[in-house]
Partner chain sequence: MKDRETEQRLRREAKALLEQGKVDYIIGFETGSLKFTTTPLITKDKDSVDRLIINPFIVNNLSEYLTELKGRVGIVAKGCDNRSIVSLIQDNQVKREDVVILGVPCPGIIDLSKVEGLVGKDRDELDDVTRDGDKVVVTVDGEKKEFPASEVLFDNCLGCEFPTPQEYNILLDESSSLVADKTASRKGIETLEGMPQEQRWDFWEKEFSRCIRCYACRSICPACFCERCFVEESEPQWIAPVPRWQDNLIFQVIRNIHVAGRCTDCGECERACPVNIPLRSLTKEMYDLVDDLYHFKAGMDKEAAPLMTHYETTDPEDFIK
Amino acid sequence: MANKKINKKNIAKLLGDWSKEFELFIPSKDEGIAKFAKWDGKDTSFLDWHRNTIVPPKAIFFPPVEEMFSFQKDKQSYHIELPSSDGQKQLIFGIRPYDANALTILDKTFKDTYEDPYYLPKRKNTVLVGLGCTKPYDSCFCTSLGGSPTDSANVDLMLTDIGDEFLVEGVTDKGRELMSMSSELEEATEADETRAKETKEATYQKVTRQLDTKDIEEKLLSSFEIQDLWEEIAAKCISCGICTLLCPTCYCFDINDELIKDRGTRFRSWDSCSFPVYTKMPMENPRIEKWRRVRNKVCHKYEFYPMNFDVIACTGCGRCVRQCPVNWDITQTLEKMQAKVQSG
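Just the structure block for this chain alone, the form predicted on its own, nothing else.
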């Protein structure tokens, strides 16, 4: 199917067509916090303000708190009840390319290592409609990780801003099926294609922050035992966990039971390797010192995960840089570490 286009004024109608079949999520603001939320059937104001959400779309597939099952105890045994799943088809509209890429990284944890019964059904029933990023933050560095602000590789349908309209590109069969479900789309012209190409090239150049990832696994391995370096790197960190909780590829969780009399619920909730009690056991804490936790966080992204899955667990979205309350910067950390290794 050839590429289409749609006037920005008709986006609400387009979403309305799709909402008949899908539970639709769009960028939204809740008390000033930008995140993906269910569409109310009218609001498209995000087209004016959306650069990227603070809370990544991973929260739709892997919620901050998620019920695993409920249970009831009687005199003989426990009765287990799994949470209901209606198999509702979902559509995420406006996902940025680096967040779509992050989901493919999460897939490796929740599918390749073991098949997670909570994450995978939601992932399978979701269609991703990407929206190219034309105003990247100065904290973004997605191009250093092989991505692009307008990359269509990991979405089903891709929209690129070409002025008063969006060029609409069907990437997968799911995306092309979506295109056939709306009468608001028009045939794209050669001029539209040219404008889209110019937008993509210009936007790529706007990502000015760069990170050298060449041989980064080996360099991290070489610096692993240099305690003074990691203490220096960790000095500013306050172990708040924001960088990991808002990271689109972090997946650590804790499991707890909530019990009231003979009824209870087991749930999992986001956890962070930045926290002092992370992985704490009755007799010991394997990473009491802050520098060890910081080292683990950095090495997991750029050394351990690539060792296991052959991909860096970072997409360069820049959330950890923008949201850190003490301006701790992962790119500066890695540059400092690499410089120290090279000079040593």
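Structure of the form predicted together with its partner chain, please, following the form predicted on its own?
We keep it simple here and write out only the one chain, dropping partners and molecules.
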């Protein structure tokens, strides 16, 4: 199917058409911070704001807290009930390329390693409509990780800002199906295509933060035992959970039961290897010292994940850099590490 376009004035009608079929999420600042929220049927404020959300859309698939099952003691055994799933089809409108890429990265764990029964059904029921960033933050570095602010690789349908309109590209069958669900879309002209191409190139140049990722896996491996390097890197970290909980590719969770008399519920909730109490529940935390925890976070993303899955578990979204209350910066960390390893 050829590319189409939509006038920004008609975007609410387009969303309206889709919302007949899907539960629709948009990037919103309604709840005091930028995050994905259910569409209220009219909000189009995302049109004036093309930047990153604070909470990544992974929260839709892997929420901060989620019921796994409830249980009831029944004489000698337990009766277990799974949470009901309505199989509701979802559409995430305005997901940024690096956050869509993060879902592909998360799939390696939640789909390829084992089949996570909570994440996967939601993932399968969801279509992703991407919207390119036009104003990357100074913390963004997605271009260093093979991405770009307008990359369509991991979405179903991709929108690119071309002024008063968006160019609409169908990427997958699911995405092309979306195009046929609304009469608001018009045929794109050659001039529209050219403008979209220019926008993509121009936005690419706006990402100024750079990270050299060449051989980074091997370099990290050789840095592993250099304790004073990692101590220096970790010094200012305060071991909070911001950089990991808000990282679109982090997936660690904790499990807790809540029991009232004979009934109970099991929850899972976001956890972080930055916390001193991480994995305390089954045993001890093998990483008591802070530098080991910081090293683990960096290595998990840039060494272990590539070793296991052939892909770096970082999309360069920059959240960890921008939200960190002490401005610990993963790009500076990796630069420092590389300099140290190279100098021997």
